[in-house]
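Starting off, we have a lone chain in the form predicted on its own, written out as structure tokens.
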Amino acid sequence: MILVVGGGPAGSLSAINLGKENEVLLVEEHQSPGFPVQCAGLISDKCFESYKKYCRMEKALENKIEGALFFSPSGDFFCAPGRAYVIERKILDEMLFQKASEFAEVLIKSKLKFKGRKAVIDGKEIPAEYIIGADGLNSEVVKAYNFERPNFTTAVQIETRFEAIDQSFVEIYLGKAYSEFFAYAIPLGDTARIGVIAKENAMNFLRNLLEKHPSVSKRIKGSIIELNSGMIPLKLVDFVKGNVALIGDSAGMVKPHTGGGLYYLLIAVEKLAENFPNLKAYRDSFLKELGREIKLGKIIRRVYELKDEELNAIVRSLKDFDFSNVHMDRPSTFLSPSVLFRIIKTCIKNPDLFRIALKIISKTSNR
């Protein structure tokens, strides 16, 4: 029997894929999946289409996105076209959990504990041959089996009335005053999800964004409707030990440059099912597929460490850049011949951008 711990997307998808040919028990500690909300809900077009294999994604759809506007600290911005979708995570999680119940025995409001390395629910030991830890950054599986816990950062998000520049464009805000990574606004009609990502003092950064940002502060039109917060892992850890494997946030399976995890965990689940019960092969297959993307995502994340004047220079330089053939889930698309050629041309025209690129590469090679 396979014990899957956690009823979020990682756990539900694991139960669906493994339950087709195996006995699976899926355990969720909350009354229903999707609570508390810890996701902005922005996913790529490819990710949206991939999840259609498992549920009716249109039921969770809130907005169609055509690109992103990247703001410098000074309030200037450039446009990067690219199709994406905004979804309601509570609905997605519920649909996937319901689907999982067709392939696995499901327990809700069931807090799993470990006595040593024995899984116990309500005083009853669970005779699991394999254990899949899909229970997030506070994973009981991680604790019981002494996996490394990923370092994490915090995301704080509100929903409020907001006058978006364009309802079909997400807005990304850079600058040391507004986030240690980046801040964002995701339009939802008359309202928007506005959030920041920071290791510490996230609420202070959010307050600065809402009250002092040269563009955002002028477009807030009401009070807070909803407030959510969550943790985002900062690195991928070794996620297999013997007959135990981690998946999703517990393993740090997120895009380093955005913190989004739905696309990477879906690939992980399918690699797990393809290779099961060989968990080492699952790990190797996942790393072969996404290891390079994760490394490149870490390089992109170095941009958030730059000084404000350097971020201003980047935004100025990229106003006329052609972002076609660049995909938000695949940083390696920046290295395709056509895109790389455009990057080189842009750097030649903008010496400041070339200098900044060398600085990022130098920092990466020294770590």
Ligand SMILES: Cc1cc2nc3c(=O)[nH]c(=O)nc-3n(C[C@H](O)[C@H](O)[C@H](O)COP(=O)(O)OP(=O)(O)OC[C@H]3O[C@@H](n4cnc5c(N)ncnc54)[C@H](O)[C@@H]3O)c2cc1C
Second form
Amino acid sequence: MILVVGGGPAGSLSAINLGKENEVLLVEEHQSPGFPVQCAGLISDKCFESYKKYCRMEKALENKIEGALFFSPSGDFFCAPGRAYVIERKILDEMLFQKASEFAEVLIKSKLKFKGRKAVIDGKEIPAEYIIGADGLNSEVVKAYNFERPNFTTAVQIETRFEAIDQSFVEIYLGKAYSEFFAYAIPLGDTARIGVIAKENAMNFLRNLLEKHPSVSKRIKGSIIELNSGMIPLKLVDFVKGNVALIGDSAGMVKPHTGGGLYYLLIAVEKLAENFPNLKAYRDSFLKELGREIKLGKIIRRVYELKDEELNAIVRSLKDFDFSNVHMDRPSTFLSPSVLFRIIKTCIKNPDLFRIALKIISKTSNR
Ligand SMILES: Cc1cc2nc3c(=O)[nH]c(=O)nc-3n(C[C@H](O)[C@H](O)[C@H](O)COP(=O)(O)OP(=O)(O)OC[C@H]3O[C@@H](n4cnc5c(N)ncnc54)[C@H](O)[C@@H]3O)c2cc1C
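So that was the form predicted on its own. Now I'd like the form predicted together with the named molecule, please.
Now the full complex is given, and it begins with the chain already shown.
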């Protein structure tokens, strides 16, 4: 029997895919998966299409997105077109969990613990041949089997009335006063999900964004309707030991440059199912597919460490940049010959951008 711990997307999708040919038990500690909501719900067009294989994504759809506006600390912005969708995570998680119950035995309100390495629910031992730890960043599987826990950052998110520049564009805010990573607004009609990502003092960054940001502060139209917070892993860790494997946030499987986890975990699940019961092959094929993307995503993440004046210069330089053939899930698309050529051309026109690019490259080679 395969024990899948955690009924979030990674756990439900694992149960669906493994349950077709194996006996699977899926355990979820909460009454309902996807609660409390800890997600902005932004996924790429490719990710949305891929999830359609498992559930009716239209039911979870909240908004269609045509691109992102990247704001400099001074309030200037550039536009990067790119199709994406905003979804309601609670609905997605419920649909996936429901689907998982067609392929696996499922237990809700059942927190899995370990006594040594024995899996236990309510004091009763659960014998399992394989264990899949899909139990997020506070994983019990990680603790019981001495996996490394990914280091992480915090995200605080509110929903509030907000006047978006354009309903079809998410807004990304850069700058030391507003986050240690980036801050965002995801339009949902009259309201928006507005969030900041920071290792510490995320609430202070959020207050700064709402009250002092040159553009955001003028467009907040009401008080907070909903507040939630969560953790985002910052590092992919080794995720296979013997007959135990991690998947999703427990393993740090997120895009390093955005913190989004829904696409990479889906790829992981499909690699797990293709290679099961060979868990080492699961690890190798995940790394073959996404290892380079994760490395490049980490390099992009260095942009968030830059000084405000450097971020202002980047935004200025990219105002006319042609983003076609760049995909948010695949940083390697920046290295395709046509995009690389456009980057070089833009760097030649903007010596500041060239200097910043060199700084990021030299920091990368020194680490
Ligand atoms: C504020 C915020 C915004 C985000 N926005 C986006 C976004 O826009 N797009 C995107 O792609 N990603 C986003 N993410 C990341 C995304 O939410 C995660 O990557 C994703 O939820 C990971 O799924 P998972 O199944 O691995 O873990 P989780 O969703 O954390 O699910 C783990 C499940 O395991 C259960 N569990 C835990 N321990 C036990 C136990 N001992 N026994 C039984 N059950 C247990 C939990 O109850 C939970 O249901 C965001 C994250 C945060 C914090």
